[in-house]
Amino acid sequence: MRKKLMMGNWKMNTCLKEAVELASGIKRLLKEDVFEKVSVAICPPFVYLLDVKDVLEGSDIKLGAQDAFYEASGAFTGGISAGMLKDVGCDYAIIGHSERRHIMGETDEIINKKLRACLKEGLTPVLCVGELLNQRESGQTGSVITSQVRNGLKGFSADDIRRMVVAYEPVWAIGTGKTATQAQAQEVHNMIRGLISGIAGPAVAGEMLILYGGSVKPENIKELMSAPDIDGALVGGASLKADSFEKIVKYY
């Protein structure tokens, strides 16, 4: 039985003020109790990583990053590399979320090359991966999730991909209030787990957390759980409010 992870994604919202008392919020909520039947991480932005981190001390809370870039060090101005996001004391590290995909401009190779970079510095990175509404019109989600995970996970090892969480999130569905029908969602992360099955075995395929990202709420968690292939949920807006996420968390 894969035990569930919850991830929030603050993206670019709070203050450091705000920030602190979300984590304080979050924490306060969430009992040990709770983490012997959930995994839990929160992603706030860069510039917070350190406050959150004194906030969430002595829980078994995660921190995690929304993006790394892809080298080490060096003249990449604005840049925060996987190395920098473990210093500080990093469990994961978002990859590819459509908002760096269609707003960023990021491709499946440099997606390849930031997973890369978070698994050398010993981060978990969470591969996203989802198709544009016109793409679902048009009958294209399986093509489009196909060509995403394959080159993304392009030239890495069974090992390696069995120290990375997957995500899927329909674009359409992120941000909009619209969510995939939980008959949506099994379909695709069915179909993920397929792909990671003929790259890298029915093992790891077995073992693989395939994340649900895209207007999660606690009015429709509980349904989308219950699919047998989705292990968790990538949070955006309902992250944001501590009540809102410890209801999320405790879906079961």
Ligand code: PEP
Given for the second form:
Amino acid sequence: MRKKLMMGNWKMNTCLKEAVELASGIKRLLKEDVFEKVSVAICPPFVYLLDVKDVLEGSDIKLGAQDAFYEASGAFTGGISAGMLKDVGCDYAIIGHSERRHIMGETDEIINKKLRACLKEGLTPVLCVGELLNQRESGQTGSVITSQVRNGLKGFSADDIRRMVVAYEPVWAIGTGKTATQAQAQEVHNMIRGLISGIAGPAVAGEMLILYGGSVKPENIKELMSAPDIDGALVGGASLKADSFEKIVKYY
Ligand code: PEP
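Form predicted alone done; form predicted in complex with this ligand now:
The next block holds the full complex; its first chain is the one shown before.
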């Protein structure tokens, strides 16, 4: 039985005061019994990681970053390495989010290198994949997801892949208020699990957490989580309010 994982992706939101207040609110609302059922992580902007880490002291809520650069150190102005993220207390890093693929121009090759850097430093990378609206409408969802998964995971062993999480985030559903139906999400999640099985074997595929992301809200979480291959959620907008994130985490 896979334990669900709920992750909040704050994106480029909050000021320092708001970040501390939001983390404090989430900590206050999520008590011990929650963590027996669900794992929880929040991913604030890089510059607030240490402050949020302080707030989370004594709680089972984990800290995640929204990206990690693939080099360990050196002349990479603006870069934040996976080792630095580990050093400040992160357990997770979101890698290949659609906003980084489509706005910052990240390729599967870059994403592959970032995944490798995360594993090397002991961070759990969350590999994000997802199709654009025109790709879905022209029947390319399967081929887009297949190539993002295959290229992202190129060169990794089954043991490496066992230490990753995958998030299916249809780009047309991110921040649009338009959620994939349970059937649409389940179909792709099942396909991803099949791909992982082909690459890393059925045991790794059976253990792998595959999160759904795209306008997850308190109103739709329960239905999404009842699909057999949906193992949690990567939540953007609705993770910016402590009470809506609480409702998502406590979907059960
Ligand atoms: C995301 O940030 O990955 C996301 C899915 O955003 P939203 O929940 O706002 O659609």
